[in-house]
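Coming up is one lone chain in structure tokens, specifically the form predicted alone.
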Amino acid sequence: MKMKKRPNILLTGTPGVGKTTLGKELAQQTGLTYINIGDLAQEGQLYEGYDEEYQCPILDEDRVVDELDEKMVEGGVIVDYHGCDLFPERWFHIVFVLRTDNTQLYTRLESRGYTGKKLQDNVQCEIFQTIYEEAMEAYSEEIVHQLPSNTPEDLERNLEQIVNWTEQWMKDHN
């Protein structure tokens, strides 16, 4: 018997837009498999360094998309992470830029500790509409697509609408 064909999703966006928990229930409802990056780094030690001024790991991207270039083959995961042009353009069917309210990001990423300027600069990069700029450039514009993401309401809508486009994906497609 033939694998159905799934299809692979990147979820992105600043830290605090709620890309951890849509992609978790997304997991849930579809049967796909959900990849935390920074928890896959973590588990693999998959870094280059440190990055003293915002006090974290630095991601070693290449380590990263080696590690996940089979399952990215098969098809049928979740990818979760701020940044997205260190990805093949290949490996996704479609990408949601998640977008939050600036106020409620700060109140969010205050809440996760982050001060000065980790705060400061994650609360800018989505003023400034960074991660959906560096989506655009590096994929298809039309596989690229912003969600609001500021109440349970947008996240039970975000939820509905990728199940759905899911599900038809996966008719299309076998």
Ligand code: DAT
The other form holds:
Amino acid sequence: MKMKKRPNILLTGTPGVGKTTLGKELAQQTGLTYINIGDLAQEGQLYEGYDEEYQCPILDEDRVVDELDEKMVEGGVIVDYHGCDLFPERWFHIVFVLRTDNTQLYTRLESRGYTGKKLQDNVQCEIFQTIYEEAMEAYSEEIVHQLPSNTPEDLERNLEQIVNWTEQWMKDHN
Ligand code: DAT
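Beyond the form predicted alone, can we have the form predicted in complex with 2'-deoxyadenosine-5'-diphosphate?
First the chain shown before, then all remaining chains and molecules of the complex.
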């Protein structure tokens, strides 16, 4: 008996835009598996050094990709990460770039404890739409979608839209 085919979804965007909030809820509603790359790296210590400027470990991208490849080929995974050009293009059927207004993002990151350069650089990353451009470079433009993520209403709308997309994808591919 063949397993039902399920899509892989990438949720990306600047830290604080709401990827984790959306991803976990989405996993509950669709039954897909939620994977947070930050947590995965932490658990497996998938690092290759330490960034003194940002005071954080540097992700070992090759090991992250190796670790996940088998699962991704199987399908049915929601990946959450604030970058997107480290993953093989073939992994994802759709890519969502969450977007948040910068005043709003500033407040969210401040309450997460970000200060100084780290806070400023992340807000600037959003203003310059760095991750959106990264996604448009790394994936076929037709599969890259921006989603506003400012309010609880945005969250509800995004959820509904992605749940519907997932159901349609499964009808089309099974
Ligand atoms: P990320 O995973 O992108 O870093 P998060 O899911 O941890 O972001 O969310 C950061 C904060 O913003 C958290 O306190 C929840 C809040 N938040 C997320 N999505 C939101 C939305 N659509 N409207 C209002 N607040 C939101």
